[in-house]
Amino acid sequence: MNFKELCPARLVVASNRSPYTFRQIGRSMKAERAIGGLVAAVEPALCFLGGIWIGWSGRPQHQPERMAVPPDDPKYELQFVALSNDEINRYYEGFANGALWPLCHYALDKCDFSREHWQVYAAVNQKFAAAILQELRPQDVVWIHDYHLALVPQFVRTGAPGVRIAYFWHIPFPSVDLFRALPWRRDVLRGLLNSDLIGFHTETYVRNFLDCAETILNVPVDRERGLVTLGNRAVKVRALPLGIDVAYCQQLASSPEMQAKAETIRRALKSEIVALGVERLDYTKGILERMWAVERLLEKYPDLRHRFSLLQIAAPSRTKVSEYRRLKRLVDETIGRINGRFAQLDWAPITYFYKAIPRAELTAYYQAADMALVIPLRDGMNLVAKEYVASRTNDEGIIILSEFAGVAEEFEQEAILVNPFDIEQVAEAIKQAIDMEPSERRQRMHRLREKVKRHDLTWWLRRILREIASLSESRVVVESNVMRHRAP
């Protein structure tokens, strides 16, 4: 894939976290590449074009110099921003997952807008901006990713007004309705309108950003083109569906050990019909929810008993935070109860990893399961989704999904659509996911895969790689005889 004739700018990428993780071994130490869909979906990208990546190395004060990677071929630069003990709980913890995180998964309730965290947020975003100011060269895009990083664009462009840059939002946008009770709305907005170009991952998100530029900041919004009018520039907000690395989920799929694998999973959970939830422990993932529906299956459909099994991973996050403390609590306490109530000698209908699993041994619990229930309460877009469907190369299992995962508007006419919070329309698309015809759930899988084969992960690096390399021909001074809008 040659990305230079797409953009053949040198890429300035920023983002919260490096995409490489530190461990200390003895008095040195090691860099491994960090898991993830940011980094999987942007480091391609910079291998080729070359760049640097600026971010937090994970590690307080403390973090390595600055590094050419990857450590045994390196294509580009890490540089990092150093954080204290107290920016990372007010910035990172207080601020993007106290605030902003739960705001766009709809949990207002969870929601704390506190000022001192804001105000520390708006530094560390300035931080990260006088990095990027410092290593900027003639020509150069700057890539923003993510609600960490909200205000950057502005104070990037205050520095150097004639820079390209380019933003992507990697969790849902909220409705306006529900933007508004951000306190500090209009700056996140104008924040993010300083870019030239934003993208979310589907087109509900794109109408939700709309509307909420033209409504807050009484700013022209042409929908039909998908532009914002900010002062004398045009930003373009578009949808770009974050696609997945399907031939590398295939050849996992392929090899004989993941095969293997997939086997001696099923015959240890002595299941005829294995279902899977892969997901971090997060209140916005449906967690619980899925427990209730497997409970409400095996009370309504007793002849299942024995037969059906969940498999539920659940990688530890955010640990440091009450809330996600309190949830690892209720989901322990709900699976001790339900496997209480239904498990036998030989069997439990639930399985629980509390841990992370590396991406490629994940590729055979993908295989070992009949059905992936994908039920989050509200996500960007679920790469897990995905990730099931590459491997399946037999065309064999079906998904139950959520219809507010951003990916439920590319799989809707193939997954077995559910509202989530209505536990016995859950515990119903189970058993219909159990009852369909073989042949059904072929042709369904069939279509998915080719759905994710044609929007791989090259697919979505060349649409945007063209969007960003458009922007210097996309600026547009507004003329004399277009309103002029000034933000409130």
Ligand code: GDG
Second form
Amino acid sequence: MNFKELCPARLVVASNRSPYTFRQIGRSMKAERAIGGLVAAVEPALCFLGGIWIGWSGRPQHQPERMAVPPDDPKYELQFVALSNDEINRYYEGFANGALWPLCHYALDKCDFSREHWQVYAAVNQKFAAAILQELRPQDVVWIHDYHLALVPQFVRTGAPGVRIAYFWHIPFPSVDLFRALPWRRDVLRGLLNSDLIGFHTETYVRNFLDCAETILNVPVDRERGLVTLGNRAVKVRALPLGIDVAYCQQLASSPEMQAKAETIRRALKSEIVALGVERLDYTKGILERMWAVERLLEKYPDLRHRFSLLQIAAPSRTKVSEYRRLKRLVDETIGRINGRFAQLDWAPITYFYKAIPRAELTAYYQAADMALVIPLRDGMNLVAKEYVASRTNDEGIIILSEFAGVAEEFEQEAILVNPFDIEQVAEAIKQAIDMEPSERRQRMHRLREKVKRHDLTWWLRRILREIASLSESRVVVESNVMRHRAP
Ligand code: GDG
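Since the one above is the form predicted on its own, can you give the form predicted in complex with the named molecule too?
Entire complex below, previous chain first.
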């Protein structure tokens, strides 16, 4: 894939976390690639186009401040932004994860709208913008990621008015009624609208964002063309659903090592039917609700005791935020209670890992599971659902999927869609999956695999890079309320 033909520009990428973290081993530092969809999605573009990725290393200080990566075959540079402990508390844990994250996931009761946190959020966004401006060369494209950096486009635009800025928002964008609760709703919208292109995972998030721009900022919105007009600039707003590296998933799934591991997992669980949950331990992922659904299932269908079990992998996440510590206690207690209620000497209904599993090894879990329970209360996309599908190379398996995950807009026909708040419905959906004719399960999985293949990571990168490139070919200019395209 030659991305350079699509987009000849150099990229300046910014995200809260740097794509590599570092561990001190003896006297030297070992670079480790961060877990998660963002790095997997963006790194290939940077490797092809070259450029720089600006992010926080995850530590208060970092030496050196800059390095070339990937370590074994350097293709682009990393520039670290240093954050003090106070900045981490207020910008990252306080505002980004204590206000914006719950707000965008419809958890208004968990929002802490502290003015001090907001001020530090703005100051840290300015710090990121300063780092970007320092690196900027003529013709570069700035590509900013996620809810931590919503004000960065505005600060960059002030320092470099003509620069092209693309933004990708990885989490849901809530409806206007909810977003209005944010005391700094106008600042966040204006900050984002200093981009030239804003990408979301789904059409629903695009609609919500356009509604917010129109209602809260009172600016002209063209829904058909996906444009917001601000002064003499038009901002493109697009649904660009992120795909995964299907070829990599299939390669892992076909490896004898992973297949052997999948066998070992199945044997150890001693269950005829294995369901799998994989997520960061986060209150948006519906982990507790899923446990209650399993409890209801076993209560209602006693013949499934001994035959069915859930394997839940929950990777530790944001462990310093009090809501996450509370959730951890609740999950521990709930699993303990349910296992205590139903377990027998040679069988437990829930097997629970509180640890991160390396990406490659996850494949063995995907392969060992007869069904995936992807039941978040809200989720921007959910890449685990796509990875599960891509790993089912024999077309076996089925997904029980929350209607509130972004991926439901793509999988709604083939998955069993549920409302995660309706515990009885989730329990019944598991039963339906167990009772489904194997041929129907195979048909559904086959169709899902075709979808995931068609809209994979390369497809997404092509789409987004094409959109980015078109920002330079024909800048959208607004003149006396008439829109026309003009060469730069
Ligand atoms: C945010 C949005 C959106 C590897 N080991 C573990 C693990 N991984 C990998 C998975 C997957 C990724 O991490 C998790 O991605 P998700 O999309 O499922 O969820 P978030 O981390 O919440 O990501 C989300 C995404 O950004 C991309 O835009 O889809 O909606 O919230 O690639 O293979 N994941 C977990 N445990 C491991 O041990 N959970």
